[in-house]
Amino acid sequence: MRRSIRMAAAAALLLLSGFPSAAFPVLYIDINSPGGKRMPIAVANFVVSGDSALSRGIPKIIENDLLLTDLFEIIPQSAHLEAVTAAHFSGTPLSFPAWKVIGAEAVVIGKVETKGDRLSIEMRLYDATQGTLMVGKRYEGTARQVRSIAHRFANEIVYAFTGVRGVFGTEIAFTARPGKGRGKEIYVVGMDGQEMRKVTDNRSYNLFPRWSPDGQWLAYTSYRTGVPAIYLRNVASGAEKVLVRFGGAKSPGGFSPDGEWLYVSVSVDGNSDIYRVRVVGGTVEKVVTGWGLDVSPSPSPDGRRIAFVSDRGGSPQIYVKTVGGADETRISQGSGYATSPSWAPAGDRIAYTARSGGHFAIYTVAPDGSGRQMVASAPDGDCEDPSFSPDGRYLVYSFRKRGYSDLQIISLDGRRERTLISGHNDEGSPAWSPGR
């Protein structure tokens, strides 16, 4: 399975180097400074041989990506004083004073060449103040891969200015009821809310999607045969296999960092415990057991600990324990209801859902239970099922109120929020894919 995962992960597009790029990013932007200065950046119309719509289409994707970070200010096209031409890719320098006079501190230019059914896209990022090339990349792919290529270069821009990898091109899996169908299906949508597609289509209940560490597989529970089982599905090819059949109610929690184990909760003889199941071979090991309900396992990024939910104290609460150890520490506070733990990629915070003032809200807390902070709440509905972005800066969660649901993305400081997707029925269980 590990070999097949690696083979499935082979990119369909080719990245060609050949341009000078800084070995280390120049940290122009402090992402940990809320409300800090935004970087003014201009994304010029691309030089295109072929589909003229790409001239503005690719820059627009990049601009929209950068706006989502709240770190950049886009200089509008109407303000640009210099038209980028093919000559700027064969030795003619940009007129950097013309870009600086409109306030741009950085400039992105690009060129698209058509070769049969394939495209060659060259993109460059310049520091307009210094007049130097910061990043230059050339990509080859098909017309269907244009959005993916644009996302990749937007990630390069973010990294060049912040030292943190961008999350453009990542996806979010979630469940929803089909408009005229029964049950619940699993969908995947880009983190920018684009290119949504249905992953399952079996008119049954398909629940709790969880990504493998390489982003190629989804684990989920399905009732398609009338009896719940946990499946593994290759997102690209649709290939599937059953991983967990034993027991009654069951749900996947999360993969170990190396992708070799899947943590699951399974009810046997009316008692729900937490197991880990080897992805190849199906070896089963019990990890958490005891009186009451033990569910929703979430392994830490280093694989040494898991967070989980247990009602052993009388109500569902969040606990953390060392894998293979006997220690178990409750980290959620109060006597109410707490569930759905999700580790931050750095391992320094755990997000979870807890009841607050009659509604559910999203909190984060350190793994030792200290420093609890509320991130998302609503007076007229419930905020549930948080999942961290690969860079740890955002959470996706489901918002519900009577007769309505959607998926929201919110910054970890709670200052910036946007709707990811709406208009479906009973949207929930969002899971953010790993970075790419």
The other form holds:
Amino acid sequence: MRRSIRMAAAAALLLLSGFPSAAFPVLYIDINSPGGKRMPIAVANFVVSGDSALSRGIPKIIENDLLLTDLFEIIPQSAHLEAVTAAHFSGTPLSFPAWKVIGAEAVVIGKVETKGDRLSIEMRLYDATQGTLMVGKRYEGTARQVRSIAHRFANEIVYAFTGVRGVFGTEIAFTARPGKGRGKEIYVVGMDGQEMRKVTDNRSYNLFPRWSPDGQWLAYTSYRTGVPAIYLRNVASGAEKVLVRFGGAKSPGGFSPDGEWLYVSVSVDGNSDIYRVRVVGGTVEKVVTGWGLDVSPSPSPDGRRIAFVSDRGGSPQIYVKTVGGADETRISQGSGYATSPSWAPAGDRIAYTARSGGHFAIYTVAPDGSGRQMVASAPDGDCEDPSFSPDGRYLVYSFRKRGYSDLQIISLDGRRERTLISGHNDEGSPAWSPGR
Amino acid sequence: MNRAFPWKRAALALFLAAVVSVGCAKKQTVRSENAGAASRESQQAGAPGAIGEAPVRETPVTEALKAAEPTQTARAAEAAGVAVTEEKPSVFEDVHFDFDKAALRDDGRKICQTVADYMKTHPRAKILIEGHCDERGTAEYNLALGERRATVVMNYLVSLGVPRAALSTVSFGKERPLDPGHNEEAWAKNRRAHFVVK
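Right, the form predicted on its own is done; let's see the coordinates for the form predicted together with its partner chain.
Now the complete complex, all chains and molecules, led by this one.
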């Protein structure tokens, strides 16, 4: 963010001083101009001592990440003319004309050194038109960390070109029926669709996974004891504690940005209200109450407001309320059925699900209810449960069609979409992890 | 969905540990002359980041794996989980509801009367009322709606003279449909309160 402002200021200065903007010396991608030219980039084979599979393996991970953004065009390895060697990391410059001639405006090179169990990976991004280094990083870790290291450098590349952090290496939690089993379990999968794994395994219903702001914990509802309760689970260690026992039906909505509170909905005597519960200590405060069913609280990024669902008007609709205030404004339109609000990380939009023409579609709207836009819909199926990526550029949502289900990732303008997970296991309730 | 994953979990543990360790990473310049020069050049051009080091350290995997092994409590929980996910047959018919509604219809009231009569002759019986919804709409909202349906039935039974203490409710929302179909016929069957005599 800060960088893009600085860039804009620099650009304005150049324009004022009579510089033609074409002479602006830094490659830059405007992520807000849809259909803009994609940046042609080449990721050379890595120079490797040890496991030779990494020579192409790491570039593949980076290339796949860059393709996911739809901001880059990959110049295939078969077209590369210059063989990168260890000397290019110790003083010998790349032959940039050899990269420019194949159309590459940027080049990524890398070198892997193996010392026993440990790897040292150095990666550099060059502006091929100027012959300058844009980013250089060296990472150290084990062979198992190669994928996350590659994701991190891919994030550096996206940041260098756009001023916005990439989301590679982030994860999506979701629920699905286990292969042949009963109930529902919680799973986590990388945003690139790789490295899926089970988080819960108790053959009960485990629902509504929600990430803590530090990405370490998942809050979720489980029926494992026969009675529903909201649990907090440390994703890495599996350590767990019960956070909410009172009442009947209950679901976590989202954490406050400081991670101190979990907003939840709990049914007491058949009436669902919204509460917040202190993560440490368990103090409970009522936030939204009334005779209607109030569910799905989603805190704003500044923590001052929540979006939630209430059927007080006769059908479920989206409302926004200041925490501790008396105002409650309805922001969804029409008499239909609107649920699952998710507040954008920048605070400027709220995504939600609404019924339209017999099917559910995904919309975004400003927090004051203005400027509604449809993001995803299908004539023969339902698009539901949107959750924002940490950079606010994408939504992950669930799609269902007569027993088939999948999770889709779509850009906010609705132009780019891909399938994250597909199957017939009732995949749903996706939640995107915070940035890392 | 049912892939083997222990090593992936280990990888995750390492990854998370790596992310944590980055927080305390020290920037360190690569000693290569050329890299230093290039880095200065790029900073003049407004690009961020000199060559730096972001150490990704190894942490013990064994602890994370130990925590993942099932404990006694986990096994008990698994047994309870299976009990929850299996539909128990009922001597009573289900009470059905209209879409997005929790109001009792006349047919539902008749079924409740049958239950109330049974309770008069079986004063020691206890009944669990399960609330269920059809597959349309959000899982969270349906969970609350199912609870409301179960509670409406419970309150009606109390009004018919059944002691409150003999009754309890639980909602499964749309998680456990009776009919797996995707049409109005299936949906109508699935919007229900189901009685389990304990």
